[in-house]
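One chain is shown next in structure tokens, namely the form predicted on its own.
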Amino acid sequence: MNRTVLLTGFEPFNKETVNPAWEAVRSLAGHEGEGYRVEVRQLPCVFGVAGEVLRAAIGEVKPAVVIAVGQAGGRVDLSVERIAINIDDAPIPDNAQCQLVDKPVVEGGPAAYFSTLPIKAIVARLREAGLPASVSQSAGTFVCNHVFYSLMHQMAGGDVRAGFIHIPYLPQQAAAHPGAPSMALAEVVRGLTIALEAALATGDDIRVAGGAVD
């Protein structure tokens, strides 16, 4: 029986006409590999609602692995997030024109959750495949972190592996942001495939340096 991997990506936000997360994720809809099948869902870039849509998708799909994917303009690589924090502090409004400031994602929830993906094994496999990748120590405080925290709160205590990966702009987006790094869609799709297969195949994560000085 194939295990199901749920991938999510956001709709465009902040005046962008495309979101590389959704473009990459939807490219993998229905993809089947050895022992697994991919389901995808688009999430609204809206506080609260995004978590509700994700919760419903998990209930419907009953996945073995969940990887939420988000755009991080300015990042230079595939950034595998380590930790989700219990705070919404939006530098810009979401797509419902809501700008939460210093609000918990879950009232009374833990301060933070760690990803349950084998984050360092994923980074190692991505690098072995010639893709730039790193462990990220912060998913920000916008809707990406909101979804990441909501996901980990829902999965707490269970056996579903879950986490978040940030990706750079697509080249056509970077053209409108001079100096911004980008990554081709095909490379992002290849990277997500490697990441989900690592999440399915890896037991205990590897122990290698992946921290940050600042």
Given for the second form:
4 protein chains.
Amino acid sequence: MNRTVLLTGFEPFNKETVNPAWEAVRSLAGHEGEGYRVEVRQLPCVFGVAGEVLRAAIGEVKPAVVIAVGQAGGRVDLSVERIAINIDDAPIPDNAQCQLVDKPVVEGGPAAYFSTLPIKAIVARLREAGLPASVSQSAGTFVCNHVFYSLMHQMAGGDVRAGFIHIPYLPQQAAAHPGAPSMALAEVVRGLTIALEAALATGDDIRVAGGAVD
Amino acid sequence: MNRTVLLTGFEPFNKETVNPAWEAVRSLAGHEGEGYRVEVRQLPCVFGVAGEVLRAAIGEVKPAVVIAVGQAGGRVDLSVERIAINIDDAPIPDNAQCQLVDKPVVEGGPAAYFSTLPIKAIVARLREAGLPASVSQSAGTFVCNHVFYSLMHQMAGGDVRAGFIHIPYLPQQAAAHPGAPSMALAEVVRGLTIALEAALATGDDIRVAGGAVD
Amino acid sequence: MNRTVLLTGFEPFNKETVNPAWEAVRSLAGHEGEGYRVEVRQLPCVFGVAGEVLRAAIGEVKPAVVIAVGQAGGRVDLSVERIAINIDDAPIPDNAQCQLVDKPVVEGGPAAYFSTLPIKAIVARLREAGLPASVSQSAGTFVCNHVFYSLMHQMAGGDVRAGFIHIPYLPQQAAAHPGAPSMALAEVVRGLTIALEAALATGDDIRVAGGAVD
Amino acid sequence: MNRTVLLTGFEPFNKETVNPAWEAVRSLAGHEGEGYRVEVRQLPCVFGVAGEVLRAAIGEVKPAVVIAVGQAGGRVDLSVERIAINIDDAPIPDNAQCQLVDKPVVEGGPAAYFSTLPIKAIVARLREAGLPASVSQSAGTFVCNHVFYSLMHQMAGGDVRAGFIHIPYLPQQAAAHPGAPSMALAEVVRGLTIALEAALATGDDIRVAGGAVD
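Following the display of the form predicted on its own, present the structure of the form predicted together with another copy of the chain.
Everything in the complex follows now, all chains and molecules, and the chain you saw is the first one.
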């Protein structure tokens, strides 16, 4: 029996007309690999609502693995997030023009959740496949972290592997942001496929350094 | 009766011969301001031991505020850390030649603790005083984060305000690291004084944006 | 009658096993477009010899346009160089283990030559095509600048358009240099094609800002 | 007989209310060291006029050394410029609201002039003194480069040493530009003093690497 992998990507935000996360994720809709099938959902870039849409999708899809994907304009690589924190502190308004400051994602929730993806194994496989990748120690405090925290809170205590991957701008976006790095869509799609297969195939994560001095 | 503020700085690490955190902190030893007095301690850059030395100092000093200070080579400003996470993942060995990978700081501890310093008020006051400052969403996963987490774990549930501030290289260090930013010692000392006085003077933290998109 | 475009790329250097410039350039060998044909040559990453190989190629090919292409590890986009300067000042040894310091490329030559490519039109077309691109004010002082200066010195006073484009690491290279940006080979090849066609099609360059404050 | 060193700094530009170059330079007005005396002038941040003011100052002061100093917001260190290029290509308007694009600084002038300061010796002395410093391969294409080129054109063929040094934001400026590095005024002043004394004391420049790969 095939396992289902749920991938989510956001709608465009912050004046962009495209979101590379959604472009990559939707190109994997219905994709079938060895022993798995991919379901995809688009999330609104809106505090609160994004988490609810995700919750509904999880209830419907009953995934074995969930990877939420988000745009990180300015980053250079596939950034596998380590930890989601219980704070909304938005430097810009979300798509509903709401700019939360220092509100918990979940009132009374724990300060943070660690990703349950095998983040070190994913980074190792991505690099072996010739794709720039790293562990990231912060997913920020905007809607990406909000969804990541909501996801981990929903999955807490269960055995569904879940986590978040940030990706760079597409080249076409970077063309309008001189100085910003980018990654081609095909590379991102290839990377997400490697990541989800690593999540399915890995038992305990490998033990290799992936931290930061500061 | 004067309240005591405990400031800590690390010994040099990673081939440096000086640690700007300790240089700044020790210059404030015995400093007295309105209603407070500063005690300082040097911490070894060693997993585990650093937290024990800090614990002993807290027991001895009985501070009203604790600010641990650490060098962040490559950063540009006074970075007021928001959150300490329960992981040791060292990209380099510590000063006892130990390189922990993916070990919890405190076995069974919560995933993270938020700083109980008024981080937004501190950043606002620093900027008003003409000093570059920002809220940081990650203190890394090396001995700085280790001490920060240990500190917050020790203080959990009490009413002692505690937190961590990362500071740039000194100019003399940056002279040996072409491309690295720096901050003059006098500016750092001035900044720490502003930070600790803000911690003493502020009730609830102010509500202004200080987050990151990703 | 078809015009010939000469593209050059370097052999790998600085411990890399691949040079993205040569990978991109060689994939265009023999490429024919409307009214032009591409010839390619690999250049050694060696002061002096690189210029001689280029001179011989120009004598043989009799190109209408020459674009030398080089790897710029750490850059984010297709960097169209504005100016070549008459200095060799190598931060690392070349592939013949020679590390020239403050020697002129051409004894008695002028201090610099401006590119005769329509650099602003090239950048504009690249961005329109969704590729990150910018004008660069410095090609460095290593073998890339050396070849660029040699090229412009050889072409001085003639009507052959010539210049230099720096390109980022390939993703596979960046996978081994955490933190480094990259560009997919297909994007680079598409970009070079756009650049050479712009060089053939443009008369006077367009007049749009492409400078730097400092 | 004392030799005169002419230092220039610009008025504020680009919405700043202070220019660190002028702040540093003016604090050295009338400074006397062993065998020299400093004269200072403020230059308008205006294409054309800046060069004329500089020319008049040189005629009046008859300096042995001229160092023009300019703000480089975003740079981390004392950047000793290697070369001035014959192009005005302004990404922002100057203080007379003029935004030149691809105009030569001097019609018919050479493409570039190398600094005649001992740039390597200056960088070496600055680093020995614990100040972050580097050789820069580009002074940009705005009014700083314009003045630098004008200066070298005026001095061409003579024996007056002349050049340009870019400096970072002051801390108070960086406080308003989160993410920007800075340098304390006292460090900049100390650095300029070291630089001008190196210019007076050095014969042929030292031969050490100070270039860039790209």
